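Shown next as structure tokens: one chain only, the form predicted alone.
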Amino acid sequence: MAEQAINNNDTSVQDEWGQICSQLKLEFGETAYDSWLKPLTIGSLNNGVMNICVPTTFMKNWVITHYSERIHKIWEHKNPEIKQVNFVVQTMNSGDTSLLKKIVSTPTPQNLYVSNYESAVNDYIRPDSSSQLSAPLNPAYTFDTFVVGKTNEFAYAAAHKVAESKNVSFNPLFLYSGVGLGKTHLMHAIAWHIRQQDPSRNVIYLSAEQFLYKFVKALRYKDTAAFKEQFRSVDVLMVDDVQFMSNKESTQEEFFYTFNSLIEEGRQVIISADKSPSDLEGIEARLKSRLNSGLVADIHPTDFDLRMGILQNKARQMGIALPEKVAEFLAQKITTNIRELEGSLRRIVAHSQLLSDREITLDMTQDVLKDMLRSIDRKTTIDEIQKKVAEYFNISVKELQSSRRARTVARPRQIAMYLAKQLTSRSLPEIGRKFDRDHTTVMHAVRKVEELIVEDTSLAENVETLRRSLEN
């Protein structure tokens, strides 16, 4: 097929990204969706291949990450002659604003990245101004919505005391753990206390990939003293993923005079990292050490509790009565990561709504999110798990089979068992002839190793290294 653009006329297409952008709605949530869908537009088709529009490269990146697997399901199930989905930013003669016209007059909060598509039309970057360096607060991500459980408590509690005063005894505040655990819903939340709370305060927030952007931005128009004055005469300063800055020397050294500003005049700094200041890579030894000055406070993987408390909470902001017995299949089976476990409720209840209102039961729900179990059942087995345990405690798979009680030997059994339950869809009686044990031990193993995640750090950055590799 020649490649043809799309237009009003192409009724069929047109239909079906109407109904694809209301299945999307519905399965992200309608902040999300405004914020990052809304804007998309549908450009070429060439041999099953279609072009999605997108308004800036930041805009693009963060859809491919997020949502371009599943739009591209979708419209393969709507579809099947569509074979693939491609994300282009779109290209605008410097006459034609009609693009950024129409997402200008929407009120969302990705209005706040149209300096930079304007920029591409006119070839020219203003600088910005104090209102414009924080990124958009997502209104769902405050402290209410926030589900506090054992293995987030602390960070949380942290968090609030920053939000609630102006001078805390501990500067900077450092959050850290693995993805979609939490920490950036505790940074929006922070930013959103303080904001209502006293709107006078300068709360900037933004994330280390942005930093580094406006940092470059402004060395490109040798504009790097007004830079300096608008990062160091905040209030708060709040940057997300702090690991983005690995191995940029340049953007690392403003960084850290920056936060010596800022601390040395009693501005609050609040940073985050999926690793320990100690742990992170590509990051200067200074820096280091700075970041390790105040309080450092880890989000532990959830537990099954903390997963149903999570799941019955977002069933009621969406005002659906989630059966106990889907809750609890989707809080065994989805374990590492809190936005695939909303966002696979999210899908059960489009399902739903989308054909008219069908029950939510437990096989409606394993039908639904077929695709996502059998990625999750294949990623791991017993076998690997066993494999990979072993070798990480330097000791041999026989041995984590055997009956030998010494601690050496012991403690990594029971993460291997917790492991095998958490990433496999296998039964504990399954799990427990793997072992030469039966299905009790293995209970005990996993009530273990969830207790000990919550009190010993460095075992839960073991479980959690582990849980990585088994998972890539």
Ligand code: ADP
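Only a predicted model underlies this, so the values are computations on that prediction, with no experimental measurement involved. Throughout, rigid core stands for the largest set of C-alpha atoms superposing within 1.5 Å between the two forms. Positions refer to the first chain, counted from 1. Compared with the form predicted together with ligand ADP:
K398 shows a C-alpha shift of 2 Å or greater between these two forms [criterion: core-superposed Cα displacement of 2 Å].
With a cut-off of 2 Å and the rigid core superposed, W75 has a Cα displacement that reaches or exceeds the cut-off between these two forms. Core-superposed comparison between these two forms: CA of N292 displaced by less than 2 Å.
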Given for the second form:
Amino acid sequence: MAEQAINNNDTSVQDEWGQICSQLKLEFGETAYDSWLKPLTIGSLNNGVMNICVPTTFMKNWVITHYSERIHKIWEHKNPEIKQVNFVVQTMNSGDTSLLKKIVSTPTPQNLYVSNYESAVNDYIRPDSSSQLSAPLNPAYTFDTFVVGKTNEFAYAAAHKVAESKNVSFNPLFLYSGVGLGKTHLMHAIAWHIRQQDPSRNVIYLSAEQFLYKFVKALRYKDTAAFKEQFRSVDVLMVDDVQFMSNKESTQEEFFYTFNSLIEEGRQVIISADKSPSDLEGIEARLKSRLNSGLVADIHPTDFDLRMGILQNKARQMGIALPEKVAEFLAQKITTNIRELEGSLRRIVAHSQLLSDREITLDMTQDVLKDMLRSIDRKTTIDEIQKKVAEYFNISVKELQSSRRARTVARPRQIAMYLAKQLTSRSLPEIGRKFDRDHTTVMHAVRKVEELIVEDTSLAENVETLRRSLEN
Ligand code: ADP
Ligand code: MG
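What would the structure be for the form predicted together with ligand ADP, given that what you showed me was the form predicted alone?
So here's everything in the complex, that chain up top.
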């Protein structure tokens, strides 16, 4: 076969892949991205067929069912030359899978560090021993770097108390908030604190997705006994983003089992999610009630003071002079979440440093963040989109949000979802929530409308008219 291996200089395809990765991260969230998509590498391109390398067959199947269609769509959109996306299992440069099997069956320090093996692959393939059970912790996420304000003081106090106490105080501690408001930061901070105070305590931090992955892998290698064994010696178990467990019954079952036995043995369990236990969908009732049985603490959206505090703190850590005016401007404009606030500060700092330490000013800030600010100024909200679309199609907003599937309602609903994706910076799950649907429904709607715009000119015109009226 005359396959052309991608040359590393082929920056355009590499660039495209980089952009696709960023988009996938936005759409599916960081956890899913880190678990399933980050280990992918682009392979060869042959007659419009793009080969993407996956480290294991299991991952390949998972990626095909969950992500391939989206990857293909985005790529095709960026580069019409790409007709098909293929996934191939490529474990080693040599393509030698026997070594892989050896690693799985006999973990020795040598074969855990096979040199030409991607580190990501190592993480995914090597059997877990309890020391490797925990996901890595971000050194920047400590209590010291966590700025406390009115909106997060309760969650902070609860987290701090749990980290300080030798005996279990609230079990489980359940933290919840919207994205980018500090749940993961607080969990890592607890882990760092305990590890520092008493290194003999075994603290495990995992995302629910990683828990799921490890469990499914154990099932696959018929090694569930070893999986359970790993949790025996755990003193503190933290599972981040448990909303990822919704509708995955067997994992929930296993998690429930692990979780109950740890709590009964007096070990500390800390859980986070994007909703309160009662509002979590697709989670079994007895698991919900167990999650509710300890202390539930939520982090509210930020207020101006907290945003100012965070900006000043960050600027201090980065060793830069951030004029008060610029901080105020950012704190007023960027209200969505802390991740975006930090992102905008990083952009400004990078810009000033690249231009040989140009001073940070309000003008420069407005210039660097122009695109972002424009979309904020437009301030199109999902509520507005729903209202306009409902009016336009002569239905009520209630109907738009209902479960009715009649075409006259379903099509406007898809259009509203599409416009929400296009005109706001809301994530798919956030949009879904406004329509009482999950993110896959929104994704489907977006794709459907994208297709229809090409096929159906009158629909395309309707969408365009709506877009213009919303953008004004
Ligand atoms: P979540 O897990 O709720 O989505 P993260 O914990 O990942 O949010 O927080 C997003 C970013 O914002 C991280 O870089 C984190 O360090 C930062 N952050 C969140 N809350 C605070 C805070 N109170 N003080 C300082 N930084 C914060
Ligand atoms: Mg998080």
